[in-house]
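Presented below, as structure tokens, is a lone chain in the form predicted alone.
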Amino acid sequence: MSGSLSTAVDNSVDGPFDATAEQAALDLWTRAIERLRGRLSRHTFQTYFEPVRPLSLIGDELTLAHSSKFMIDWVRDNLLDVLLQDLEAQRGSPCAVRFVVRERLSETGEEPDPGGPTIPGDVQRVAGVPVRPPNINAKYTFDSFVVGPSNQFAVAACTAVANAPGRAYNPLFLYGGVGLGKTHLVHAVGNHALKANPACHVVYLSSEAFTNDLIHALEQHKMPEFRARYREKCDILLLDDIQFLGNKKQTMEEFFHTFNALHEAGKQIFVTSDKLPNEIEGFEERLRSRFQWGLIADIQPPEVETRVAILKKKAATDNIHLPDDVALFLGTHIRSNVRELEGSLIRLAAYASLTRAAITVELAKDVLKTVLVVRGDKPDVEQIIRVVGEAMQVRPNDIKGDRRQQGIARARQTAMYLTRKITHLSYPAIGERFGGKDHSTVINAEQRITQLMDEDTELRATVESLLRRLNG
């Protein structure tokens, strides 16, 4: 597939303005989404494409903005081919797509007022009436969450917190693997609390956003405002992926005091993580002990019956005709996480819509062949290269070749890392299967990916998802 997609975090408000580049992007994007509107289900279009804002078209690179990194990940993993095909059809040549995450975009897509940036969790008011913070996703509710044995305890704990913030379990620490529904439940708590009390100050953000906000406050000498925002003007603090605070000494210091202030005031604290508190590297002991004050709950991968129920609910929401045998086939063979499960359904439905084909088990086997790795068998090197190439939009021949372009080099390093992890082949044997590379190249690739996984949360999530997929 020609074209590419990259993601960056951009919380800036000011920057160089190029009216020509912006107008070119607007023209191209307007034509593209009009075509996509008629080719995708209404729900898929409104959820993943309608909120996107075109920023610039410079050369062959189209830059788009979206307020949710989660949604960008969905587009990259499941609808990238559809998007790139349509942009190429409009231009008559391949087009690269770059997404920037603008967490401070308002619900209308406009930039914040120059008088002051909107901070995640700020409660805005219209005619004196509180409005849901724009980063609380209204679609993520308890009603839209499929409950099964693997997540029943977690849902019960979250429901109790939503019904009695600060009194049921405080703090609530929810942990589990990527794509199992932690973020959905965090938003569900926020939505439930706001419905019960619209004046409630709910602050939701990722640990990365909390760190960035702290850095901004330090640079602008606005620490009093920072502390007031999270300690005094907050009734419920929802913090996603707290494991990324590890080894960030000053951020942990501020969070520690924020935790104490909120807890003493009877305000609810709800955090998520992919690890238990005692497993988070670089996490201070005094913070670990704080989470023992409340409840630590886990969320496990869903069993096959729950996976099928999730697929059917997603299909009903998106108006996708999903035959029972296809739902059972997908639920049986895709086991890693809910995100991949739903993403596979979206990809299958989009392909069926574009080719005007019926959704069948045979079509699913063909379209999702890189996801449906043979279960029970260890994948070979060719399979690993093919799966990595599909996920990172790099051709297998390029992974085995000598091109040093950054995206290709990163995919090659990732494939080598996963090959070593899964097959336990020797470094020289792996190098030979990657086009006759020297064993030192494989060693460097393994070390580089290991290092980057500690620094780049997006790469880490990609590698972990690929590892789960390949291991079945």
Ligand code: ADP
Second form
Amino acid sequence: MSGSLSTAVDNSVDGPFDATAEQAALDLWTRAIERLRGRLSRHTFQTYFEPVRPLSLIGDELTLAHSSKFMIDWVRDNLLDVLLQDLEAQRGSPCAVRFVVRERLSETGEEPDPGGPTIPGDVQRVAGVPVRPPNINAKYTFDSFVVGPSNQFAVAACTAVANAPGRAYNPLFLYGGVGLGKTHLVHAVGNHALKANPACHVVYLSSEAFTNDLIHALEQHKMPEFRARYREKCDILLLDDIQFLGNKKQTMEEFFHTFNALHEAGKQIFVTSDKLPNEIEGFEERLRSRFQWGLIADIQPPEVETRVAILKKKAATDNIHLPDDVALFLGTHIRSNVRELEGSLIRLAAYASLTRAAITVELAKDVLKTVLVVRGDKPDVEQIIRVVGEAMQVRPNDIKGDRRQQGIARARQTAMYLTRKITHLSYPAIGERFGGKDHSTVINAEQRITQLMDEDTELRATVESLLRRLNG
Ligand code: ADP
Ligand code: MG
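Mind giving me the form predicted together with adenosine-5'-diphosphate, seeing as the form predicted alone was just shown?
Next comes the full complex, and the chain you just saw is listed first.
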């Protein structure tokens, strides 16, 4: 692309006034953003484009003013391509964009809240204290869940089920990646249903707990009690992380009968999974087809606006003073999942309160060095080790250490392989950073992972996804 974009800080009241240049800028800009409007979400649009003021078009240089340097940087990092494409399409020739920061702009009004809409509070409060099973978390409600384009379908399905258990979508199958809010929504359904009807029997558990309970019942000869627990004494069965049932034949068998009994009695079944029914290895065909009876809803990673809204909501709940620019900074740079987003916020808040520092973007950069993979900046070895360790559940110190247990060794080899791919450091330099290993260890690791990626599709998927993540 031939266009370019530059930024300058300009706090002068108003430059030399050129009405023609200003009109030309306004015309071009208005036409260009009309086209963007359809491509970007409403929130992105309101947050980043509506506050922009076109100042002048002189030659092929368009000057735009925005009140926030941070917003400008965001546009440059995330939307420059789209923007230039549109401007070029409008003009029929390449165009350069110059951004100036005009702080005066903010006087005209508040910065729009980049947050997504949230679900209204539940209106069905019924007198009487609901009997909440102790393992249902009272904090995970629809109220505390931020809704955005990535999850609105899932939330709509869950709300329908919570309002009319057994009648809306039965079964409901919710699937999505780690840390995207599946467990939160399952609890929200439980909490909501209990509030509406305190007498309702809500059973929540993970599929692992279900498996253990079954094993226990079999050993203790307590199958009648087991069946009563999940059939007669259950109006809503919430089974989390059902992917763990794959390959567990006997548990699947029992779950199949539980499913049938509940379904016939018009009781609600709601399960979550990080995979689709047909992607769960060793998942029985007849269970698969059962899930086709109801609704399969997915939940996607949140967009930046939703991430910021989640941060703001968490901050408000936790009484953390989180300035808008910091929320936007975190939301822009932490993209993997909501759990990581929350973790970073809490780490930052803890650090700030311990050192009695204010929460600022500078502080965030400093405290979250290892977490943030800032686009454009290549991740360093420490970040790679941390990210790999998290994904493969091995502590960074073990990756750098000498233990040869298979899981640890695999994570170490993966981290070395990725370091080589991403940083292009030499073999001895990489060895050095992995706790002083010999260069031959790094070479072996690289060869081993290359070979394993051909043989082991799961490892291959892990490595590829880590590579994508680390490369932003
Ligand atoms: P999953 O079960 O999909 O792995 P969780 O439900 O455990 O994910 O979510 C991880 C954390 O992120 C939880 O603390 C949850 O409250 C929070 N979270 C996820 N999505 C949202 C959201 N849209 N709004 C508010 N909090 C969220
Ligand atoms: Mg979960």
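Positions refer to the first chain, counted from 1. A quick note: this is a predicted structure, and the numbers were derived from the prediction, not measured. What we label the rigid core is the largest C-alpha set whose atoms superpose within 1.5 Å from one form to the other.
A movement of the C-alpha atom of residue 346 falling short of 2 angstroms is seen between the two forms when the two forms are aligned on their rigid core. Shown in the overlay between the two forms, fitted on the rigid core, is a CA shift at residue 396 of 2 Å or greater.
Residue 305 is not among the residues whose C-alpha shifts by 2 Å or more between the two forms once the rigid core is aligned; its shift stays under 2 Å.
For residue 92, the Cα shift between the two forms is 71.2 Å when the rigid core is held fixed in the overlay.
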